[in-house]
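Here's a solo chain for you in structure tokens, the form predicted alone.
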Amino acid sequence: MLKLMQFTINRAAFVKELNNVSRAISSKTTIPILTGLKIVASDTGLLLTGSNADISIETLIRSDDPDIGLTVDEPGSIVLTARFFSEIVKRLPEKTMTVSVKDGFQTEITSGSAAFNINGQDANNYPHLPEVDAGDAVTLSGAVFKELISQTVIAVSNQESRPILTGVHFVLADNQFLAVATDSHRLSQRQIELPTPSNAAFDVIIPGKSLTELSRMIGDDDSDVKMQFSENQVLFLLGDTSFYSRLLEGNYPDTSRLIPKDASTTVEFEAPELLAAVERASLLSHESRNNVVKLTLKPSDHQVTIFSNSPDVGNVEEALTPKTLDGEDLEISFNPDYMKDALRSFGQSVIRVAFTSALRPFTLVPTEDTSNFIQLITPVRTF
């Protein structure tokens, strides 16, 4: 019988690249072929795409790396099930494992004594990725870019109904470039100068989705990522693996006037103190229906207080030990939720507080960087 499509490869190497290509694909998708996972063996390697319509991501295993022990019998394509084939290839017995494609794409898989023939579908039916120009490319080190995605990925919105806002908005111009995010409840900004000047400039919005899916795919190892653009498409290059999502369109809104410049009350803690106690405040809030912690500021007495309330449980109350605090007496009531994911943004930094009135947003800033590192949050009226 003919053969389409034939290799051999180490199955754990296979199954790594596979986990991240699996990422872009779903199970629900209005275009049935999506559902599978896209191969295309030859002389230079194993070429992996998955794809939703929203991201695709597609991945090269490379023939010459002899970790991979990877053997191309036959150059071919194919594309098969996802789920089906990924689950077969974790279940395998043995440390190999070969893929042949017969006539009408028959594909068997054989580990050992262990053999599965599943059906497969014509790759040329696959939809093509978009074409993304290498004109305006940033890079920065994985390190770097994965931060700046926890930092500011936590404060997209979750809501559909203003969809501009479950993006990240990137903007590039004079070798700055910044990251915003905002749910209109709370804002997180980070800008980094490029350590390299570029004179790439840039005012994009990308899902935060697609940025969580691409932060999982940054390891320890990346050291570098490269961005690149198109009308509406981002490209994320990391090592021999391609990125790709869509951009969300529209205006995204003017975040820099919601920042204040001033405050009336400003305080500073350690973050990891802070945190963990707001974590023990959050245990009675969340079972109260409005779930609110208070804090109140007397820098008149040098006191801080932080207090939360459940009606059917009862309410914890605890004294703080600021490292400094300045101002106005103040008492203000907030979302402990947000309040915890800025905090964890800061890791173990000493950070400043910075209040203006109980109805308006406050700020937090680390003490070592006031300037290129921000969240905002908007307070809960309580009365």
Contents of the next structure:
There are 2 protein chains.
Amino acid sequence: MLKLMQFTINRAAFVKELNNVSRAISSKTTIPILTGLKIVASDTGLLLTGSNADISIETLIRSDDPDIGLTVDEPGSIVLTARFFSEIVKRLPEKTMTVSVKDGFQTEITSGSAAFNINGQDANNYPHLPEVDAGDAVTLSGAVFKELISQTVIAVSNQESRPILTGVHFVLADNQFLAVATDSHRLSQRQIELPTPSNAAFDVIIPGKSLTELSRMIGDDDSDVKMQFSENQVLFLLGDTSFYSRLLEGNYPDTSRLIPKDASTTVEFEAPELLAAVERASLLSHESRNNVVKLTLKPSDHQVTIFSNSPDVGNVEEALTPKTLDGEDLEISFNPDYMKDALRSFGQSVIRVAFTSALRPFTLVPTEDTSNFIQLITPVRTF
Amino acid sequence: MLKLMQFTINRAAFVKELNNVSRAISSKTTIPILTGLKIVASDTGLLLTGSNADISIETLIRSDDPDIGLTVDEPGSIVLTARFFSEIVKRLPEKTMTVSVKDGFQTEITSGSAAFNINGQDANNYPHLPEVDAGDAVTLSGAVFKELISQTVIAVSNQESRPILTGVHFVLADNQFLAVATDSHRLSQRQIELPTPSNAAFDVIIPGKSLTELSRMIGDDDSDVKMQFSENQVLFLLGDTSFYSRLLEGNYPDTSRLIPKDASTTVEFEAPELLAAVERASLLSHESRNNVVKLTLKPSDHQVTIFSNSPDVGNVEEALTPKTLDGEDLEISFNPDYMKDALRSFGQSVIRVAFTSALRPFTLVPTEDTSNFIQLITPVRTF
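Target state, the form predicted together with another copy of the chain; input state, the form predicted alone:
Zooming out: every chain and molecule, the one shown earlier first.
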């Protein structure tokens, strides 16, 4: 029988790549062919593609990689239902598997004595991925990029009412790479100086969800991530994998003026200690309608206390032991969930919290590097 | 201020016992006080109680256990909202914690500099647990009991239309302990000879859900489980913990006549190998309306194949390699999900499958012990 495509591959290696591309494939889509995985077999290797309305992922499995044991017997292409194909591949009995496409896009998947025959679709009907040119590219190490995403994406908005705030604002100018996100109640900002001087410049807004998905694909081997743009797309290159995301259109609000320059009260904590106390206080605030925790700072008495209550359930009060405490006495209330997100982003660092007044936003920075990473939280008025 | 109860305890040890008792506490209940955990502090120690409509769990934390570091300063009792109290205890900052009940059932929970004040309820309003006398008690090792539950509970019915089938039938007679469950499509039966001769006898039906919950409480230390009955309750004793379950009322169907005595075709497999092949075949059957997998046995040709198809998606066929194959040629169809549950219950054993005809139930037994453990599955008519 005529073979329209045929290849044999190491199953474990194939599953790994399949899982990566599957991140872009949703079984809920209005375009039926996008529930499929596109496979193109050529002399170079296999090109796997998955896509949804927001992101597309393409990965090349090379024929010349001995760990992958890929043999392409017949070049060709096919689209197979991704979820179902993945389940089959994961449950096959042997170490290698063969995929063979016959007339009418009937696809046979064999491994040992197990043979699956499933219906495929013509790969010519699969949409084309956007073209992204190589101008204004920026390269960062995977670890730095992953950290930058995790530190900022916590502050993006989940509300579609202001779509622009569901993205992270990325600005490159004068060799400084700035990432900012805000949902209008809090803000996260991280700045990085490029390791190698570059003339590139851009000002784009990337959906937070795309960045979260990208972050999961960046491995622990700390390989480089290269980032380049077209008018409405960004392309991240991770080795042989291309990750495309649409950009958000519109002007991002000017966030630089939101960050206060001065402080009237400052306090320093081990981030994990303050986090644990806020988590305890939030047990009570979550039982209350307004979800608020109160921090009382009395530099005059060397005292900091955290307090929360719920009329139905009870209250919690805890004396905290800051590393330093300076300035004016202050009582300030805030949403503990914003505080928890912010504190987690600092890991094990010592942080400085700076307040100006009970109604003005306050900031958190690591004491080690006070100018390149900042979390800002707007307090809640309780009187 | 007057203390109505006060104790101090090692937090980690307390959390462990709290988690066990919490298995019986649901936040969805029509009796509000049952969302609470009852604590009784006495000179002996702390008695924790949780209960719902089906099961009750009571555990004693002894004052004289040095690992628990319990000090009862003031005997007394209180009921505290279980879910909320657990969350507080888990997040407290220090190794020890103090619980102190004041006027109006206000309860203070302190650890280090954190102090929670929550509203408690009068323990006198908590329902009494059933009285279960010690007659006809049976003791089995925890490991044996846990295995017996896992092997039979898979076949209980989830349908409330025949409530009696949602339980496991336990019969003790002539020193033989028999457990049977069936949902009318399949049956699991396990028999154990009591290690020490006993005159005890019983015939009861215990809800499958109670047994699953009990099974999770049996640790890996293989301590004994003691089982005793009242008219409508069973009590399992695990060390200092008492686990009560209601019994199901009614007559369990006579299942002994369902198990065929003869076989016309028999085949032996490594259970995990057959399981993997059935899992592969079920990928296709699950895409089909009738969820059926077909097994073709041809002792005449030394061939066994498994097959499934879905008109929309495709088909799968696999040649199997049994250890032995005897008798008449046969083609039989069944629900692969029942087969998977049955095969998993045999672990790594070699099993014998015995068929009489395409429309009669077939059985699976371990070849090592063919008379004390049996799984039975009713085939599906496909013609």
